[in-house]
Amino acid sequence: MGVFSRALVLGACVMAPLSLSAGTAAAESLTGEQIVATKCGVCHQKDTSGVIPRIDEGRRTPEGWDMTVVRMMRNNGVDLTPEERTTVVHYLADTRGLSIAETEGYRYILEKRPVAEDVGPTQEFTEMCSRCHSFARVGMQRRTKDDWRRLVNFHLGQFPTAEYQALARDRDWWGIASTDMVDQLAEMFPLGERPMKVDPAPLSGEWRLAGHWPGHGDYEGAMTATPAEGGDLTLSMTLSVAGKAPVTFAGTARVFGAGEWRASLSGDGGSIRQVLARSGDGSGLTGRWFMVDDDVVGAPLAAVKVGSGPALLAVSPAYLKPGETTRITLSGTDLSGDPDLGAGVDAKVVEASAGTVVLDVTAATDAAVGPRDVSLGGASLPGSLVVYDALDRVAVEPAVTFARVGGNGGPIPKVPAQFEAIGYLNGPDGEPGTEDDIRVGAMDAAWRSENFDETAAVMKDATFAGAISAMGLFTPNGAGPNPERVKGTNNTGNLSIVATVADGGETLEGTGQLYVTVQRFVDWPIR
């Protein structure tokens, strides 16, 4: 069964995940204004200046608001339908979210895209939040300071272990969660001004679509949205990967404030979630797609709007030897005129229309190695095609990750982790491993796992913890105890991922390090 067609499978959680592009609630409902000013309103009641406490002195993200409504359901009772709970939470994200600038560095965590630890800024940061979650769920939250202090006196009071996970017994720890770290935290982040919601009419139209597919190849798409009821969007999709039979899904999108486009749709390939962030003019969006029972698997997405002028968005493949000529595909919208690959490389057009340009490019034997930009009439992707000799080292990405044992009869599915082969060039210094380097692109590469270390051996790791695909894939094994592993424990491990590259007459091996762990029995949207 291919990736695009695993079914839909609910973990354990506390409760549903919100769909955030569920169309709006009947006429006669509340409005979220509504249900702010009566429900929320019980609690948090204006001052004198017409603030509403906790509510007004913050600012979310979609997901952060989220979690917001559903621990007050939880914890202290708010009465709200399904359909009140999602109202509520697109009026919140609306008027009191972040502007896309604000979210930069920190939306890989919305994204899901696999990482190994998300430390802090600091030491100190990393000790008193990166314990326990990832540094983003706090980079992605705006308040202000006695807001931010009102949040260091509830997690001590919802969870008052806080310290002992902290492992900050040998400090003054209280001291400085409520007076060190609430200053860094108010001038890091402060409550700041709303940003103005965006009508998200003008991102209806035709769009062109492209990406990386990790384990699968580069892939380009076409997707059409038209306005539906209640300020949503209907989808309907098609993405294409070389060589494969194209896959198509329909859904509906919601912008969210300030540009934040969250989109849920099914098909052919399965059922898979959108999460890209909308440009500042409204013609393009940048995000990841993933699945929604396997976030894993999944592809980052560039998408412009057709008729927004010449744009490219992807080069595929993205790299060439000096004295070869290899086909190389241009994805973009409105494209014309002649291409330009800089000097020492000749281009001849073989297909040309308005999204794709096929071309057969050849590089000189003196062609001067290293990133080139790529044009094509009034369009430009600056460093985008990589001409290279020989590679100097694979890199194994990501370089260290986590894979989850599952199922086995549980109701918690196996997490694999996807992995790829990354070739690189010294670049000008020569040496390896520094800021110079030049990341060629993504290798064929042969897949082993080994035992990272000597107790990884003892427990024999690599024979119980699960297996890699030629794709990179690696699958681990069911949860449970293993009466044949020392003491019966489970199939967790810590591996050692190799890849073997072909370049030329040389062979390359590169490294990473996994670890099986056990399941996540509690997964909020953001980790």
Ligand code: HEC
The other form holds:
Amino acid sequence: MGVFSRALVLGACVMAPLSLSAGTAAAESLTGEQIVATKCGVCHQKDTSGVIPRIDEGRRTPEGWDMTVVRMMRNNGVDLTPEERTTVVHYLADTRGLSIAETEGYRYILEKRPVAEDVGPTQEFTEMCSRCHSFARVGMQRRTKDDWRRLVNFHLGQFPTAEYQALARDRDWWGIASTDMVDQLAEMFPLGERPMKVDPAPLSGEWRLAGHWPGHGDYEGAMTATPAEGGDLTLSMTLSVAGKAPVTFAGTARVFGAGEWRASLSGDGGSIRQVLARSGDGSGLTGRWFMVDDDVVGAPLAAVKVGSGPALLAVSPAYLKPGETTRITLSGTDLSGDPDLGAGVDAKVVEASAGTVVLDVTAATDAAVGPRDVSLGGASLPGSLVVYDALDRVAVEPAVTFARVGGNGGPIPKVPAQFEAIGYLNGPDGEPGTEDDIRVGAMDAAWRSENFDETAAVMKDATFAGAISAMGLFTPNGAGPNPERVKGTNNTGNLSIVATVADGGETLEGTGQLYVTVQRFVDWPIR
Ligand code: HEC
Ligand code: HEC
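Return one more block: the form predicted in complex with this ligand, after the form predicted on its own shown previously.
To see the whole picture, the full complex is given below, headed by that same chain.
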């Protein structure tokens, strides 16, 4: 899948993806600051108080800066070589970026996590500003009030149809956008302080990784980062899912601003990208990796630096039943000491190294049901093991999502959807869907798809839209008109995705919804 490429890509729809492979610039190349002063300065000239209009009035993620710079190239004819685009985006993201905390709640859009809909903080925001794009695109920018006002003006200038697309027959879109929205945006996302740029050098070294790969299972891994040219890091990484051959990758990472880690790697597993955030004191990284060609396929990732002290990353499998003995693997760094899994749960060490401890764990028949902390020596992971007697329900995750037809001779590949069946306990109140529900974890399931409603049944969506595999991966059918369908329509559909899980003597079913829709003809680094 894909050709080995050292280029680190943020991606942009209208222009070739941003290449971050330039390394150190040749002597005569312009620095980021020089590009801003000369190439951008033609229009954005520093004023008498030393402020560069627009450029000093906002802060963004690296992807956000790339989108702005690409628009300057596309709409305003700014002439940048690919290297200059890379240099200026890197410089702007380093000097005018967001802190990691400021991106929290919105990172899923950078990590390309599959979600059905992105809602704003209020219904008004959802209706006004997250119909054409995610609200995350808005929430990951900081601006002065004037700059928010100019952005709203720019929208109507560039997209005069915005008023009609955004429910404007029912409301005075422009009236609200140019007054209320600007006031609220300025209050919620003010320009604020520029965060400190972190030094990427201390991020080099050995890392331990772990995560859950939907459709595949829990994985653990190791990553080595060594300093490369221009502050980048050269990476090698191995991921292992229990019972399967490990996959290895090699590539390059670049760290922007307050700790935005972007890496491109390739290997036996194909070409992947990592979108991670440096956490705490720099001993942690969290985020997601995904396939370059198919970002639905990927997994959340948490990493800790070896040598930063005892830390537990993952417990796998993370559940067991009273009266059962299960082999459980703890992953982390600098692990040593005796395991403690709480009252009524006994653990015998089968194998132990600094990174992995394998245990035979037995839960007593009267062990308390619910989540418990797992600890080992100085490391502990709260709520990481669930004891449960019987599942109360199964939820399909994601509960609602999209797949997209593609291929069939067309230029845009199919976009699949990956589902998982998650077992839940209803918790002390016995009510499903309340705060005290206990998530037990991903269960083996049998999968099927059905017509979602009457309309879908008439159109035979379940027959035409695609099929779901034993691993919960739905693959849509080919793009284009289908002469076998009513009116020769394409292979879109509205489906129920049903998971059947056997638990003890019981069979439980969970249902999710899948819209199989048309191709994404225009894609953005921040959707
Ligand atoms: C030829 C003139 C021109 C040049 C050169 C130019 N810009 Fe702009 N810039 C504009 C105009 C016009 C707008 C307002 C319309 C818009 O936002 O696209 C703007 C808006 C902006 C904004 C505000 C965008 C927003 O989302 O509200 C930023 C930031 C910016 N420019 C940065 C840059 C940077 C960085 C460069 C150099 C790489 C650059 N500009 C070069 C004309 C220019
Ligand atoms: C009619 C569709 C539409 C609506 C409604 C809309 N946007 Fe956008 N928005 C876009 C498009 C398209 C872009 C990408 C512009 C480009 O780079 O050419 C964009 C870009 C942005 C950006 C990134 C700017 C940059 O520099 O790339 C922000 C921030 C934003 N919109 C905020 C908002 C806010 C706030 C609202 C509500 C007041 C809103 N949008 C409503 C279509 C829309």
